[in-house]
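Next up is one chain by itself, shown in structure tokens, the form predicted alone.
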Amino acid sequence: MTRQPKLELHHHLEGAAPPAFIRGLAKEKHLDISGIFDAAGNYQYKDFADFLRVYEAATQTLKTPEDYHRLTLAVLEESAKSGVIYCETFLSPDFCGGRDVGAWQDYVAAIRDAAQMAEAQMGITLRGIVTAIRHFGPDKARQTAICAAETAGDFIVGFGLAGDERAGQPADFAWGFDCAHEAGLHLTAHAGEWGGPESVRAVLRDLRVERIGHGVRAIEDLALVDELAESGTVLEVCPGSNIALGLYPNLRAHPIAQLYARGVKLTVSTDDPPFFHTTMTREYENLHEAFDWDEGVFDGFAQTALDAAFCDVDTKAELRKKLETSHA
């Protein structure tokens, strides 16, 4: 399962920080983050609210587009560990800048520098989705999507939301899907994790996405899993995150098998590894063993995310040999 090559779509860049990593930046600093951190030295936390409390928290420690260029070549070298070759991982302003274009522009210049050495040292290629924090507002959701508008081009790609799946409605983020999409930019939004099928019915109706994050409670209901196979649209499928966070016991209860059966198109992903414990090989080989999944479907998977990157033709003609190389 390791060497099988991977790609990945739905990828948060701070959540995917070793910890390790975060408590050398604190030492750093002379930041005490230590209650975010179990006996194990592992991130702690209780339920969602409270994942979004140690996930902010850990964030404290990235200061400088020096940190985020560290950060980008530690993440990148535990994903290219799980065979991934490509990568899009969400990035957001409110962590990089304060949502100020000029703050922005140095952090997306650092991330893309230490992408560009990982694909030279590792072979992985990472794309950036801006995303606006739902939690924080619209207001803020805006500001976010005029720095996106400002970045976008052949690293920066696409512009999701994510954040709690609680707060506001997603019409009230139309207007930054509106610019983003204006700029030229792919659009996604995290929906059906903590929403039910409502919310992913909003999303594509008020958000007009390509993709959704999660998705997974459309199960729910059964017309709109039917409406999203007709429609190809897909979803980014992250089975051990939902685990971890509690929205489903187990992985025989997850709903991806149900999901694949009907035709809809997915992607699996990892979401924020360190904190659910998890990487690409274990979600491969966590589901091969729930439900005999065989290479075949593994290479499906990848296939669909491949046609629904972000990224341009060219980049993905080059990811398609390796594909192609892998089984050669």
The other form holds:
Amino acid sequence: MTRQPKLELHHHLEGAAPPAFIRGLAKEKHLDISGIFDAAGNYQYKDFADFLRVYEAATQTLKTPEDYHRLTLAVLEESAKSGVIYCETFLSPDFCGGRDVGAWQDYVAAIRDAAQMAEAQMGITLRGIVTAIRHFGPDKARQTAICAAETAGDFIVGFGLAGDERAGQPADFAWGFDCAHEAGLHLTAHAGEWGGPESVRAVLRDLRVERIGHGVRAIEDLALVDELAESGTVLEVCPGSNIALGLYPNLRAHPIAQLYARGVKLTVSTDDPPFFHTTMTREYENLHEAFDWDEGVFDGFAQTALDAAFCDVDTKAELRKKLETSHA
Ligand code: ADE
Ligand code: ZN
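Moving on from the form predicted alone, please list the structure of the form predicted in complex with adenine.
Following is the full complex, with the preceding chain placed first.
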């Protein structure tokens, strides 16, 4: 499973920060964030709201483009160990320069430089999806969209919405999505994680997204499931995240197998791997164990991810070659 080439479309850069890396930065900067770790040194949180608080506390140690350069290398090294050949990661101008366009450009340059080093050294390709944070509100999301539009290109390829799905309505964020779309960015949004089917319908209708982050609670409305299958809308499913955050008690109770059986296009991702004690390899192994899915199913997820990836056609062609040679 480790060596099988994997493409990951739903991944938060700060959420992938190894705890030891964040502790190291905190020490260098004389910051006390010890409260976010348990005795074993892992991130600790009680529920989703607390998870967001811990996540945001960890970002307090990431203060410069150089910090993000180091973070990107550390994170990609972990992903490459799981056989990930392509990753789209969520990047937030909120944490990278406080939504100032000039500062944001410096952060993007640093992350991109680290991504190029990782590609040369480890054969993993990274692209960025600029992400507004829903509970920070629509004003900040508009500023975030302007940052996204100013850096749209071959590295920044998408725009998204993360954070607490229970805050506000998707329509509140439509200006930002329109702005990003006009700049040529692809669109995705978290929905159907903490909200039900109506939340999924709303991001499709009001934000015109191509993919949905999570989307698993669409299962509560089978007519919606059939619409997703017919339209070919891709769900970025993160089973380990959903279980760690208490959405479902275990994989058998998780709707991934039902969604798959009803013909919904889906991919598998880790979301925030160290927070959820997961890796891409572990996600695959757990799914294999729970549903007896074979290599063909996982190859299908990789192919779906390749088709739905937001990168340009040349990058896709390179990735396709890598997938094919792995089967030769
Ligand atoms: N930000 C990081 N992980 C997230 C998740 N699972 N849902 C919403 N926002 C997030
Ligand atoms: Zn997410």
